[in-house]
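The chain below stands alone, shown as structure tokens; this is the form predicted alone.
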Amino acid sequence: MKAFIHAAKIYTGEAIINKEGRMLKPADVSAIADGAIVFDEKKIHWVGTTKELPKKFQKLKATHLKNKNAIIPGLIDSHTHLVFAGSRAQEFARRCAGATYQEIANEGGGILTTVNATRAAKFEELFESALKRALIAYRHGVRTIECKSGYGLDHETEIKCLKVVAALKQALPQMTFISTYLGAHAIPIDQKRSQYIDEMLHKTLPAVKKARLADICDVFIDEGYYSLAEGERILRTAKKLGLHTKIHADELTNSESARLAAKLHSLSADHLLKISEKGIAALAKSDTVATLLPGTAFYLKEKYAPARALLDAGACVAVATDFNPGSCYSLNLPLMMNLSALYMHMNSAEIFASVTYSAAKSLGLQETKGALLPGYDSDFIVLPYDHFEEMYYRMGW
């Protein structure tokens, strides 16, 4: 076992956990001046006062951190789309210079372009270039990422990334990897609609829960991908196969997909654009997390998702990247955090809270993950900062 002593703060967040996430305020990230936290390589052992580090620690091998350097947890990018091949640069210049999105899609472009490279990309490619992603996001202060499929909408390409998250579990034992099987990401255009959804439903979902390739999965449910008849049918099968559930929800239109996952019990409803007040109040009344994207939004340009909305109603909100190569190229999850602050109005408690805690519950970690709590996993972060309020305010740091 190991020590850190005398930190300028240890930012515990038990308190959020005591209010599962919700209704906080900025003295809910539970800090210890003066901290004290005793650890081995995996789990914490005790989190107090320097002065009250009890004696059967005092002997450990201890790093004086003089109080200027505070401790928070790992953080937690609970969604991205780490594994792809190629490159969407062309078509961001164009939406820079006035097409959009969903124009750009309907050309066969958006989705269809990356699916097109992962699909003739060879494993080791796209291993290589998610490994690179991955310590792009652990150097920004990500322990714990989840990383879906989704670019290869046919059996063959789906399980070959999803075996690709397999091999950085294998290759970066210092971080966490949650794999998301979203074979339902957009519909593929050398198959029938329903044939595809057989496909998954009868062959990628039975054999991605057998090889134990995906810990949950995720459908698109929107104008021009699926509908929440498909959606449900897709999650229902997943969830009679063991697996968590989460949609992409009202992020184009809405379609009262997050009511489907508050429905279903979701782990999360992500995105939430155009999500409407009954959606809002489902997601209040249930324990489906808000998974907000605002990294998406500032990159289309369209208007934030309404997290004060969502956070007075009594949702438990997260925070994520979006990590992707159309709508969202940045793993930095401190930036997401100061556009949180800036542009959805949240207070440093939620800010907190989004990247920790209600990022371990929205995919299903929240006993292990998220806080600075004995029994709790020691991948937390030493910040060169005295406070963690200094990580969103430093914009791009």
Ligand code: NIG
Given for the second form:
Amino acid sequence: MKAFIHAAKIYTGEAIINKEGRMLKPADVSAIADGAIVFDEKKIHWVGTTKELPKKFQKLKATHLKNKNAIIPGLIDSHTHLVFAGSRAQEFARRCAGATYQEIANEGGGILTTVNATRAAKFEELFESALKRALIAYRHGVRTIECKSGYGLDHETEIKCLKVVAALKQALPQMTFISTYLGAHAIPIDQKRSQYIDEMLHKTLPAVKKARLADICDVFIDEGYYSLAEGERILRTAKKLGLHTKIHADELTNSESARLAAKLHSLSADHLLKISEKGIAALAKSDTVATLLPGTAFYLKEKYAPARALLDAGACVAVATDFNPGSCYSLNLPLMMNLSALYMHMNSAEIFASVTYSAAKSLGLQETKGALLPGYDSDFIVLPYDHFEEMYYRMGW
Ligand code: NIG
Ligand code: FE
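Alternate state requested, the form predicted in complex with this ligand (shown: the form predicted alone):
Next comes the full complex, this chain leading.
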């Protein structure tokens, strides 16, 4: 057992848990000044002020932080497309010169460019690049990261990408990886739509379940991608197999897929740039987390998701990077927190919760991650400054 004592502040997030991440006020970060935390390799045993540290812990080997450092839960990046090969720098340059994301996709570029590169890549190549990316996220304070497949669009490559995530779990025990099967990320050009859907339903999903290659199943419901009915069919099959579900919802156009997420009790509905008022009301009433990806709005020069409307209606909101080669090529979660403050008008507790408790909830991990209380995982970061707000005040550091 070990301890940190005289931390400038320990942000436990206790009030955020009590309020289930809804209607948060700045004080809900539940910061303890001059804090102490007692932990072993797995769990937190005690948190409080240094003055109140119980006698039985006073002989422990303790690190004295001189009231210079704040301690927060390890950040959770709850939406990334970490595993892929190739580069879309040329397409990015075209986009900057005026082509739209959808135009490039319609010409067979976009996601399909990455699919071709990912199919051609060897496992080792995919693993090495994903490992480097995970370590970049780590340096930004991320300790839990969700990783989607979705750049295979065929059975073999989807399985290969999920196996890369399994290998990351072994290679980086200092991080927690959550694996998501997103076979329904786009329509492949070398298979009929209905054939590929059958392959996902009858071959890949059962294989993923059997080999425990994913915790969650995600679908991209949008114009030019999967319809609401197709998405529902895939997610219902995943649920029957015992997987959690998520939706890339109402991103490019409104399809009322956020409402589908609430109806299916999905863990989260993500993106939501084009969510309707009915969609907002449905999420606010549900246990489905609204996951916002401000880096994607920024990178696509789109209007930001209506964060305030969601928060004021009582939704539980997470923020993630959406790291991917097309619509947000960034692994910097604190930068997304900065965008959330500036352009989505979120307060400090809402930002804190969006990358801790609410992000944990969107991955089904809220019992063990995203808070610093006895019984929770000893998964925290000691910041090089004495308060949390500094983390998103610094832009892109
Ligand atoms: O989350 N929305 C769909 N998929 C990704 C983009 C993927 C890509 O362009 O490669 C996203 O934004
Ligand atoms: Fe995404």
